[in-house]
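Heads up, the chain below is alone and in the form predicted alone; it's given as structure tokens.
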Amino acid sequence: MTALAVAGLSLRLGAFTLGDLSFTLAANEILVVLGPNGAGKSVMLETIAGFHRPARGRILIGGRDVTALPPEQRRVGFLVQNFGLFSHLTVAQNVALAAKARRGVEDGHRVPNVTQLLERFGIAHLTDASPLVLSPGEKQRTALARAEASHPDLFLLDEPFSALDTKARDELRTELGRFLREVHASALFVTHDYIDVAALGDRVAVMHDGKIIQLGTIAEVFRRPSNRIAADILGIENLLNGQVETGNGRLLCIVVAGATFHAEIADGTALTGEVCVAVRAEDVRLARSGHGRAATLDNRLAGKVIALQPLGALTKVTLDCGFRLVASLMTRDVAELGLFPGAAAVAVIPVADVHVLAP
């Protein structure tokens, strides 16, 4: 059964262009939408939760026609950033609320157990907390348990986790990703974290201008971005201009600033003239100017390192090869070969893990 069915979806605020949406969700499917501030996945949000009325199109919500019902009709359970909690009510009667709501949208619906609602979140110590004393855990399990208790079709969550610092963001994700697993929940979450995108989604939408640019699972679509914005957006942080020289079958080769680099291309590929190499950081492995074996099919470009960032585990090693290259090594990787400012080294990038794409 399709969850959430988006055909032809259009409409205008301000200068601000929401374009021609069409996409499916299927039952129990979690789809991550990934866009930059701007690209209109709020926007989208809301207007499938009935807040604006769009243009053009139509929403179907487990396949009833809900383009022209108001929001308390939709079934949509919606968390946004600070989860909407009213802080004039406890924690119980925020839960309450929702369940009331809807019994009052379905008549005789049966209204969930409150009590039970907030056991089963682990909030039943706070019943009668007010939101306003909260940590952010605290919050979004009030704010999932009124959500559950309106028995929604669908969830819509608003990059929930944007306003966290670091380790509450990772608990509450992970806490977040189970409970929607367990409910077996359709949702449509956006947010402009990549993390996100790989501890939550299923599949994955990238938006940019009011756009859908390329949907499909997480491999294909990290890997195989479809252009150079949704390189950008996926976050590949080596996008270099060059120009096709020659081509054997599968293998292209290219010509960046004087280096050369060969990729695969799939079968009926036609490409000539300017063209956009993309590299992931982690895919470009660095060695010692004279040092390691290239496989056969390996990419070597000498360069000089002029920055190392250390991350954690990891460290970002920013290379000049006649251009800037971005390589992302383990952090004892990067100790291990004695690697500095101002040090030698060859990249060695994987012709598999070379794409080419449209300038």
Given for the second form:
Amino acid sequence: MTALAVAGLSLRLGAFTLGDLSFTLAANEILVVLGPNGAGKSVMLETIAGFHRPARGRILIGGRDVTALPPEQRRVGFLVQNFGLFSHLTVAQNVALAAKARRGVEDGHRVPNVTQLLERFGIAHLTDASPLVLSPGEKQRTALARAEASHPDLFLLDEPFSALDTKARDELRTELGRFLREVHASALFVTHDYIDVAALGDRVAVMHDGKIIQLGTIAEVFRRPSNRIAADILGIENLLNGQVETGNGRLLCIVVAGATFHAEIADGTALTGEVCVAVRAEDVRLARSGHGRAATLDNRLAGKVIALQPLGALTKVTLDCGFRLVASLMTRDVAELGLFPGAAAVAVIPVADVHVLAP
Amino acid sequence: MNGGQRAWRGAESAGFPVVLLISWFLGGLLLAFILLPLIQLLVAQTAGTMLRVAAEADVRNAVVLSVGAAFLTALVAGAFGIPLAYLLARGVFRGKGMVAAIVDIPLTVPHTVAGIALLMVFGRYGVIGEPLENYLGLRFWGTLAGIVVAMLFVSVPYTVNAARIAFEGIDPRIEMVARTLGMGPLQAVARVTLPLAWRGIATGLTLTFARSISEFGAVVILVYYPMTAPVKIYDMFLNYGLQDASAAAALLLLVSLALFILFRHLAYGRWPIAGNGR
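Moving on from the form predicted alone, please list the structure of the form predicted together with its partner chain.
What follows is the entire complex, opening with the chain shown before.
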């Protein structure tokens, strides 16, 4: 069964346009929509929830055409940044209000037991607490219990924890993922943080400028971004413009600012002319000089260290190889190699880790 | 929405001692300037004069009329001002700045001017006053309705502005969440938005009430009789001198202060409500 089907959805909102979106979400599936700020993710979510009237297209939730229905009849659970709890009510009243409100619109609605819901979400001890005094985790659980009280057919999550610090975000992400799996929820999760994608999603849609530019399984999309913009959104650090020189046999030669890259030719990379070379920072290894033993198929690029940026266990090393190349190394390896700004270094990139994209 | 965070209250703990000292000195002078005349007014009274004046039916009626009219004014201001405040906070339309400016006009118009302008509209021969009296028997001169009209004109901006700020402080997405949970638009506003904005709205209504009680200029021009307390005090000042007038003034001051404190307590005395701080 399809939990959500969006067909040809278009919308104009001021200067902003949502362009011809079509995708489906299977039952129990979590689709993460990844895109930078201003890509239209929130507008898309709000349109699915019923807050903007689309110019064209249809929205089906659980097979019901809801395009013309108001938000209260769409049966969606909407989680927003900071969770949108009603701070004039207690935790229990938040949940109870949702249970009652749903009964108001639908006759057949089974009113859930508020106490049981609070126990299930581990917030029974907070029954009479004000949402203002809750920790982020407790807020999330209250928001989920409240959404559950209205029996949604579909969860719409709009960066619910993007305002939190990294540690809280990690905890909440884990907990949210566990909850969504437990209740076999169908969910659309919108985020600008690619860390959320692998942790929560089954599939990922990359959104840019009001359009979905790539949609697929997470492995697929991360391995093979459809173009430079998608690669950038997916967090690939090194995106270099180059020119295809020769394609001999199974290897492609690409010249980037005077340096030559070798890449494997995969399906569909019958390429000539301008291309974009994409290399993840963690796929770049560094050596102090060019004399080390190396596999013949590795790209070797001589350069100079221009910056070291320690990030705890990892250190980001920026090299000047005629172009800027970022490598992500274990901090202890950086110390072992004796790297410092100004030091000469050789970047070693396996051929298999050089991805050739449309520019 | 930042009301949900247990935020560090910077203003209470930060600041340079020298700056705070200067602020205390200048601010203290200002507080003294506000309190001294009021205290002087109260301590200058003798119990005898106070009781005698309070025993006068005229004076008591005037105080009751002032309080009642101000209360009605706050109700009318709420009924019409809160929707306008919501419109200004949430609506997207051309000329919104203009509408907001119109709301503020009564604050800048001298109240005698307001009284005369109102007289030309609601007076015996006013463009609204005359037909309303002829066809509906509703009269604005010499009536409670006229007092409320005069009070409303000068005091309604406080309700609109305070409620607008309160609404603006509520994340529209909270209303969206309420809708997705099954509430219709009116229900969402009634169950979620209004309670969240309650403190700001109550502040505005309290200010409208207080401003209405204190109104003299517009009221005295549109409606001389029946006399509200400020008009009565002015009348006593002209006819009986300072002593009686100041006793009535002290009485009015005590009543308004008591009500003001009561309303503030009603607005703030509940447990924390997000959306707008004190």
